[in-house]
Amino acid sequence: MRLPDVVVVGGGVIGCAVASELISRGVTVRLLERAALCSGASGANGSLIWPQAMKRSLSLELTLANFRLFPTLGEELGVDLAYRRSGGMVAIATDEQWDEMRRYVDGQQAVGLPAELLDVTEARRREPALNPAIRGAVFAPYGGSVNPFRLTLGYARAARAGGAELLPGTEILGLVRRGDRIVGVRTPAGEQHAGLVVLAAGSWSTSVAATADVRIPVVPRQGMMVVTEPAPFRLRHVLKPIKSDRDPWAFSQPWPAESPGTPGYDPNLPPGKGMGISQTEAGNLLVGSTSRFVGLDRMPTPDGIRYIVEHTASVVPAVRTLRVLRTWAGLRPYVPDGLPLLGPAPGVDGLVLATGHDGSGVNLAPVSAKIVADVVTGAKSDVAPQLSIASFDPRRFEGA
């Protein structure tokens, strides 16, 4: 088996866009996926498009950037990824939160985005199926969906296109060190080495790291969805249920007491993050997602469901009508200040890291893919040197 340049560990979609950016690049590839691709968290997310946020930040700089490309990438990609465009609402239940929301569309406005605040009546104009009890909405016109399935394995079908050599089904054991340096992977065939090893193995990537005594501080943050029998009715748009601006746990979701596990506060997410709804192109409503830190558990939960459930149900009631198809928990790779991990690895060479996205891989993929691809071949792309991208070197974590 010929050495590759660069072996990428990890078969979602921020690897198999990292796996084709360097083969557009000349690089040559090995991927290695321990089950089938898109079978982490790329393949059990809500699909949403949702790049609008509270304030100016590099998080949204990073969201917007790739906001921009995804008009052009399936076809670039030679895939139907099911895009959609379709703008997103918040929906508004009270006086308190209209006015919290008022605030944030003057925000929005502060940093260049558009927004617009509705009453109840033109908001059930432009979207039907939302509640007449609610007091309003925002409408964010960026929002929209795309098929996290045909992305991933758009990207993946582009790699080998290219030359890559993708190889699910490979269990990782762990990285191979030599000193101070990352020469490859270990696996039950053997070790694999290469120039490079990029980790690129979502909420896995800790313990992967840490068998060369490699520390960085990705946590598995659980969320749950559900999946429904197709609706009788089209939205027009995806569609989020509000959470009080001033409650810090809110948009982490409290989780109910008797439930197992701790939930964490996620200070990075702006108002209406974290709950959506969806649809597909064959009806079937997508709803989610629930909150837990309990390491790499990915078992659905009674109460985690009924939670999801009731929340969606308050802005859409008719999803009480119809029947639950399938329930799963997939695991976000969050980190601690919000920005993923793209670059060089703390305290070793040959390690470059792609993880760290929380729920927005398939937002953050195109341009994590292009630094990425800057860091491993000393180039620079034509989008990524509009961001600051020292601010998502994992050496920042170093020494914490």
Ligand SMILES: Cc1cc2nc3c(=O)[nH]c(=O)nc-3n(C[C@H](O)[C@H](O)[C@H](O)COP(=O)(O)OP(=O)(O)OC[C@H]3O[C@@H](n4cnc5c(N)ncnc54)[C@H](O)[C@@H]3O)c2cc1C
Contents of the next structure:
Amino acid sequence: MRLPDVVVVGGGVIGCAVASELISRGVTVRLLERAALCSGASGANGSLIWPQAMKRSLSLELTLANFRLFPTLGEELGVDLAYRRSGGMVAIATDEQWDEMRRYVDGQQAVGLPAELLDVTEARRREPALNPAIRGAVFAPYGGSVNPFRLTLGYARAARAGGAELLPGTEILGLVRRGDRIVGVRTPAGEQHAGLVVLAAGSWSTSVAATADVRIPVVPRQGMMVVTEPAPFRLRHVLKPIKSDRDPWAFSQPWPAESPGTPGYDPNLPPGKGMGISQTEAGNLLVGSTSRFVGLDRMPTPDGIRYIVEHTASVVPAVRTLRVLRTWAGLRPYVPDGLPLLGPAPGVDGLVLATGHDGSGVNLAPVSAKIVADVVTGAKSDVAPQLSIASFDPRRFEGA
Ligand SMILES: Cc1cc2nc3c(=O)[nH]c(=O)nc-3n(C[C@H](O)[C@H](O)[C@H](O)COP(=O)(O)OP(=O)(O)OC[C@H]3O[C@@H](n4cnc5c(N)ncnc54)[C@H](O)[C@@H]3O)c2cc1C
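What would you give as the form predicted in complex with the ligand, now that the form predicted alone is on the page?
Then the entire complex follows, led off by the chain already shown.
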């Protein structure tokens, strides 16, 4: 098969990972980014890798396939990714939650994943910063964190070293469509034609696709984050409170099946449930985040920040005593059925989508890049042989 020359739209973790993977397979790549590389959600997230949050599902399969790629990735990219497989803990507040979490642990073990239920004494022995008032914790050993800037820029560097052209500061004004085919992109400097366009524009993917009358169901889901001053202690794990009293299984992202374009999060969930706490190498705590559908608004609010601090302080009380250095809000590219869009766009040729990773794009970048490169090159890599590419095919929403 003759490999197409590819234009990638978007220089977040997904666009850069796709560019790097395509280059490694001999494809000619040009990546166009409106602002700076890593200036979207990829530079605004919680840095968590949390593969053990879900029941047996496609999302879990995808996350686990990906999890196998991380330990060697830094070496492959020639970058210290600050990848820490620290394990994660979910703090349990009540007896009711304890019973639910016992079922969660049994469920994890039934699908071959290790997990432990710890009483408060054991939980605090392992993680002294935990609140003594909690009932206990679940320990999930596959949790961890990575530096998302180093991951994104590491992919960018590898792509550039392989011969990709990376052009930050280049806005795509629209896709160029001839009949049923996308033949390139329109920039302020004119049209750039390509054999194939890969759309990795995160929360902006829907509006870019719409310029060529291609309808895709990506909706921005805003989340705020808080960074504290360096803490005078080191966390040994990444930490989370339980997300919902009604469905504690959903302590990471809920995955509701809703119609495209309709944000499907449980309206009864408080806006900030689903928190996470991680620590940077320098000791700062990275805490967040909230969940709101407010279009492309990237402004944090005092209420949201307060909510984050109060909620995470119920897990690590010291959060309340640390000074806040910085806050921001970022936009997760949310898709109603909870699975990313990886593959041919609906209704046109010449356009491949690599978007819709919602709150897991850092986590899922390595495996997503391989799936997209498989689609572009027509080859099947062995990274996730058990995963069917068809499950992520954006055409599943066609006509919806
Ligand atoms: C608060 C928050 C917390 C999160 N926590 C985690 C976490 O702990 N773990 C995890 O795995 N994930 C997390 N995520 C999700 C993760 O950050 C995203 O899934 C991921 O970054 C998406 O990457 P992307 O490359 O698709 O999008 P983005 O990083 O948003 O990149 C898209 C890029 O496209 C560019 N672009 C847009 N339009 C155009 C145009 N017209 N022309 C040219 N360029 C364009 C943008 O400038 C942007 O740089 C979190 C997200 C948020 C907001």
